[in-house]
Every structure is written in structure tokens, then in C-alpha cells.
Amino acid sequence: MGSKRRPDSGGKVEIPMAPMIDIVFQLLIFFMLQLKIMAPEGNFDINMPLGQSSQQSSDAPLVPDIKVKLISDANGNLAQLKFGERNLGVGDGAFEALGAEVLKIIGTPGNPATKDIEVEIDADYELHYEYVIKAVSHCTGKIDPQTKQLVRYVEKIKFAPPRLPKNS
């Protein structure tokens, strides 16, 4: 590879462009084949609580489909995780149990009937944010270890209106 001088061109240098264009196209094809399109993580459909109003709307459902309560201790750590009225405990096992309970209710992941199911998360004011995120993550789905794809359980998440801290 190199430049050639043609004797009749008077010293003009000619650079061959075809090999460079071939390499550019090969790199472009290589990177296009390496692209993996994955479902975005952390894409939640969350309804934040509205401020307290003087009147309740009669059209809104009063009882949510699924209630998850997160109770904190004085330091903001998770003291109890409840699914409805059932205590699921504390720790990673409790969050796994939460995901299993949500899966029991929806039946099969991706079921079109689950589009209307909504999970209400009621977290104590002092609770650290990481526990709320874990609860949201386990309610909305999980990553399938074999396919590495997101298996969606519930898409609608809402939060209970905030309450004042226990110490105030």
C-alpha cells in the first residue's frame, strides 16, 4: 500500500481510496452487528400522589388493586415489608417474596389483563429511598436470567399520599 507516481502525471500523487472505503464499510457493518437492543431499565409508569384536596373524587377507585406497605425504623431502615396485610419480612428475601406475590396475582407476565392492575406503595416518611426503589423494581418485573430480557409484571405504580414523620 502506498502512493504511486505516474510518470506521465508530472509528479502528482494519487492515493487509492477504495481500500479505505472498504474498511469503513466493514467497520460500520461490524458495529451494526454488535448492537444489542435491550428494553430500557427503570422505565416505570409512576403516578405521584396529588396534594391533599378538600374533596375526594367519586370516579377514582378508592381501593387499589395491590397494596405494598414499607415500614421503617427510627434510622430509616426497612423494619417490615407488607403485601396487603401479610408481613413478608425484611431483607432481600422479602423483596423476592414481594415479586413472587405480584406474579401470583397477575398469573403470567405480559398478560394483557394486567395493564389495568395498579400497585400502591405506601412507604413511611423516614424510609430510605433505596427500599422504595427495590419495591418498585420487584413489583414491575425482573430480568430473565436466560434471555437477559425484562419480564414485565405490572406497569402502573402509584404512591400513597405522604404522611408526617413519626417523630413530629
Second form
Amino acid sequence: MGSKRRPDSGGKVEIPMAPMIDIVFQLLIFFMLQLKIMAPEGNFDINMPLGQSSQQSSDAPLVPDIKVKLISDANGNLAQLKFGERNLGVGDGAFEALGAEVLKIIGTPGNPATKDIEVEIDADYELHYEYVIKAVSHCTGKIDPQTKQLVRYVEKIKFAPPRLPKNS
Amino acid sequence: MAKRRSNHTSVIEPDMTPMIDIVFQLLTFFMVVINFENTKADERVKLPKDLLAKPPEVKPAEELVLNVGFDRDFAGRKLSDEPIVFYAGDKFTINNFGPLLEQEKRLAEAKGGKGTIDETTVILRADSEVPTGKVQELIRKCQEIGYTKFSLKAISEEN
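Form predicted alone already given; the form predicted together with the partner chain follows:
Following is the full complex, with the preceding chain placed first.
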């Protein structure tokens, strides 16, 4: 039997490749359609238990909490950025100034004495969310231009209770 | 020339090996690059960009991803000014989202036991144009249910 089946002519046995190529192409198309080119996303962690957003603790902290106020115009754009009672203006310069003010208060980045400092972001109802993220970012720290590493300022961020919209 | 053709009757077979190699390499590339975990992110939400937004080194054990954005057309124009929470294939206004959060809490507790939501991080993927007050209202609703950990997402911007 065995000797009969073997080809005497020495011609090579060809494996049919077409089904395998079909499957491979189908897999390729599946993965190509599933692929989504997405920019990497980062996050800012905030800890907000209910009822602690506007309460002051009875023990006076060594360094006062930082209050950042963001005032919007009717279209939701930033009209004024305030650090405590000081007006820092508008635009990127204002956010840079905010970072500088936070650094002035904490002294040196990563200072353990300032671990309990909290930044309260008080934004107008209509203000576009992107400005809040900018403010949170500039209070959190900055990227060192030399080392390209994150220099952390304040870790604790909270929001002031929401206010009603101006036009309500 | 004509003589040569008549003498050779065998079929000329193209060499398929390089093509198969390339196809396998492409297949491997797409298999490696693909990320099925990003399916919770909604493409309708245009996240704000920030330099400091770096992907987290440690993924939270439990997370609840909330996408807040606007109904937009193909050109990216807003169809309505009312922010919408895109969740599980449905659309909810922030005012109507409370019952679903309650349901999520019950499901999480049935799965992981009581106190699971203390360990759950609510990941807020909010559109850059959403009014801050609306985001705060959503945070407030989550707080009332019992969530305390929040994470605000932004697109990592290269300097």
C-alpha cells in the first residue's frame, strides 16, 4: 500500500495555501477595523467625600488652603482667574502666574510640610471644563524643562460646591 | 519565441512566500497595537489637552468610566447645548443619570460585596466644552451614592 501511494516520479506534494491565506487576510481585516488610533490619556486624581467640600477643619493648618477662582463670561470662556483675592488675568500667562503663586506658598516642590495643603477650585457654572483642567494642572505641578520630569506642587485638589448658573 | 512557448506547457506559479511574510507581519503589528481596553472611551467626547496628563502607572482596581459630552454631527458641531452622559450605548442627561448610578452601585456591591464603591474610582471623561457646573453636578450625584474617588481625564499633550 505505502509503496504504491508514494509517487515514483519524484514530484513534490503541494499543500493548498489558499484557505490559510484567506483566513490570514480575514484576521488582518478584523484587526485593521478594530484599531483606533487614540492619543494617550492621563488623569488628575481628586478625592471628594460628600460634605467636605466647603467645611473648614477646627485645627488651623500651618499653611492656609489655596483658593482659586475662575470667572467666566456668558460664552463659557475664562474672563478672570483669581488667586485668593488677587486677579491674575486671563490667558496662558494667568495660569503660569497661578503656578508661580502656588510655588511661592509651598516653598519648595515636594515639601513634606505642605502635604496637607489643599487647593479649592471655585469655578463659575458656565465655564468650559478645559479651564478647570488647566487650573488643576498648574496647581498640581509642572514639567521641568531640563529633566522633563514632573515637579509636583500640591496633590490635594477639591472643588467648591457648584453655584447656580448666572442666567437662571 | 513561438517555438519556446509551445514546448513549455507547465503553469508559471508566482512565489507567494514574500507576500505571506508581509501579511503575517502586518497581522502581528495590528494584534500588538490593538487595545481592547479603550472600548469604554467614547469618541464623541473631545477631552481637554494638558501637558501634565500622563497615563497612570497603577490602574485602579475598580473603576466606573463616565463619558460626558455633546451630541455632535460628523463635522464635530454640537447638535444640542445640553451635555449628555454616554453610558452603555445609551444617552442620559445629567439630571436623569441618578437612577443608573444607583443601579451601578447595587451591581458593584452584588459582585464585590459591601464597601466596593469605596474602592471604586469614578473616571470622568468630560468634553472640554462642557460647563463646569454640569460636571460638578455629576460629581455631586456620585458623591450622594457613595463614590469618593474621582479621576479627571485629559489628553496627554507632548511638549
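Bear in mind the structure is a predicted one, so any value in this text is a computation, not a measurement. Residue numbers count along the first chain shown, from 1. Only the largest set of C-alpha atoms that superpose within 1.5 Å between the two forms is called the rigid core.
Undergrad: For A160, does the CA position differ by 2 Å or more between these two forms when the superposition is done on the rigid core?
TA: After core superposition, the C-alpha of A160 moves less than 2 Å between these two forms.
Undergrad: In Å, how large is the C-alpha displacement of P19 between these two forms after the rigid core is aligned?
TA: Displacement of the alpha carbon, after core fit: 31.9 Å.
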